[in-house]
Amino acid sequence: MPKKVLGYRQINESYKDLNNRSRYFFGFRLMYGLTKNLTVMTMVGASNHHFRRIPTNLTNYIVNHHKISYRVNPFLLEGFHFYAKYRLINFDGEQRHLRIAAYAEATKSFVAHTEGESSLMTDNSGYGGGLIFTRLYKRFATSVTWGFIKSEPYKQHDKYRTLKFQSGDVTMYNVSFGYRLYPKKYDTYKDVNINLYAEFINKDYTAAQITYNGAPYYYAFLKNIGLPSTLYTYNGLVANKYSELRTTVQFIFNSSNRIDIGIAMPVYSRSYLHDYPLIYLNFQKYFFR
């Protein structure tokens, strides 16, 4: 972000779940260039991905919440996300640059996140950080991101029980590619810009841990039930590594307004935070002085 420039980003995602029910996520992010090297962001997210609290009967919830007969997830405010990125190294030239930045992020979530994979897109409370390497040459750009997520446990105290759900720790190593399809050469800043973009999201995370009244709750019995819904739940709780491809067409207007239209599909294994295909439509705007 340029210094003293304000921007916002509207994130809209949707998919059909295991039972062909529609799931949605909406995020609204504010961005600000605090200095020429430091960008800060904050986002509020809402979705129908989670319950506010884990129901009283834990085993009934674990076994049945992915069945079509289980009650529908409500649409809830998920939480708030905070992000800061600092540019460490910058080598700029004509139609080329090499940049390295460090980032840190944290989320406070208000919902019961019950998947093994941690996500700081307001799904669960936690913190993380990493490095971003970006290379631009003429009309082609590539970026490599390494990062980690450390989740904070979700805790719930009822009259007769104490429950703690700890999502796994995550290591991320993402690679993205962008190509300016149009125009081949700029005439003015008002030229419409069309980019093709592809990002490989790669995550490796540890298994979830559930504690019930101070004792470990073993969910391995789910794989022995053998139903599609219980196998889905089990696979979403154990350790996993996967690669997901997100392909996007970007439209930029007046150098300040951007629309992203894209789809995400699994490449190796899969994420259990959502089903596929995941469709997204994002809008971003900068307010230049």
The other form holds:
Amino acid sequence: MPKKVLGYRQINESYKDLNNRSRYFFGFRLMYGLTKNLTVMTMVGASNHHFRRIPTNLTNYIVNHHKISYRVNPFLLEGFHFYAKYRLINFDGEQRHLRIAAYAEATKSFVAHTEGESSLMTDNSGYGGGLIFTRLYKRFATSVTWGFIKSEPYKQHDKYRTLKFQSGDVTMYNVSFGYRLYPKKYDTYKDVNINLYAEFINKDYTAAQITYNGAPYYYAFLKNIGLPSTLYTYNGLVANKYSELRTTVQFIFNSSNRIDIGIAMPVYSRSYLHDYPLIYLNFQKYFFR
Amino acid sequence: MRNNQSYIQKIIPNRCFIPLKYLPTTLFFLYTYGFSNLQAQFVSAEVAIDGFTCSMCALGVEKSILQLDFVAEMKMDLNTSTAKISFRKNKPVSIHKIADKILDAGFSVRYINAEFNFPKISIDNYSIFNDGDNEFHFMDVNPDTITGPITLVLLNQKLSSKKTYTRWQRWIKEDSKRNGKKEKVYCVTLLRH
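Structure of the form predicted together with the partner chain (previous: the form predicted alone):
Next comes the full complex, this chain leading.
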């Protein structure tokens, strides 16, 4: 972002889970250009994806929480996400650039995230970082992100038990492509921009580890129960590697307001953070002084 | 006024302290050295910016530059990433600050061509013109006399592209040897059409 420019982004995601219940995530992010090279962001997230705490009967929860008969997840304030991006290298040319930036992020979460895949979009407490390579050439842009996520274990102490849930470590290598479809030639700042955007989210994560009263809790039994819901739970806990395609149409109004409408679908394996199709509608605005 | 006053006597107030016979000479010197020096200033600039293609980025650059109090108006060509900037007459202009604003917006300068209103001066390679606010070091120019609005190509590292600066680096280094290395001077050549 330009120096001393403030922006906000409102993130709205929705999908139907395997029981056909509607699930939502809302994020409100503030962005600020501290220097010409450093951008910082902070986000607060809320959703009905989680419970605040894991119920006392762990096995009952692990076996049943994806069944249609299980109680509905409440809408909860999930946590706060902090992000900083620093531009390391910058080669600018006429209507083109090549840039390399490093980013670091951290999240403080207040919910019980019980999936194998770590996520810093307020699901897990944890930290992460990586590099972003961006190439712009006229109306076409490509970007490659390599990063990692390391989540903090979710810990819960009750009168008669201690529970620790550690989501897996994530390595990601995302590739995105953007193209300005319209206008081909600008007249004024008021021209509506229409951009097509496609991002392949590629993640590789290790299995979840559950510790119950100090001893490992093995969840392989879920596979043997044979119900769709328990198989879903099991698959969401074990190590996985997947590729997901997010296609978005971006509309930019008055060169400062942006609306993104998009859909995410699995390409190879899948993510268990959400079901598909995942629909999102995001709003973004920059405040130029 | 008496009826037999000359035309000049009629238009000059009686309280004018300059003896009438010296008025034409006085006016001539005021024009060439006095009034012209008062008008010695940046008039406008054409700026080309590298690193973006979209109007959102262009707006960020434009808003950034318009914050400068000496900028009167800016007109951006969104298709070529170039902008024409006109300056306020009564404010000191700093082209360095314009370049800083482009960098703060996250982009780079491709070139800056600035129009400066010169009094009548002689120029040559490595000659210097200093009007108190701005110092110009001329490079690769034929011995000449210039006056009025002249378009200069700015060659400093921050005010040009890497390619341009590399090409002119030899001249700039020679200028530093001859004239001393100073901050905030403008290393310039004349725009050749």
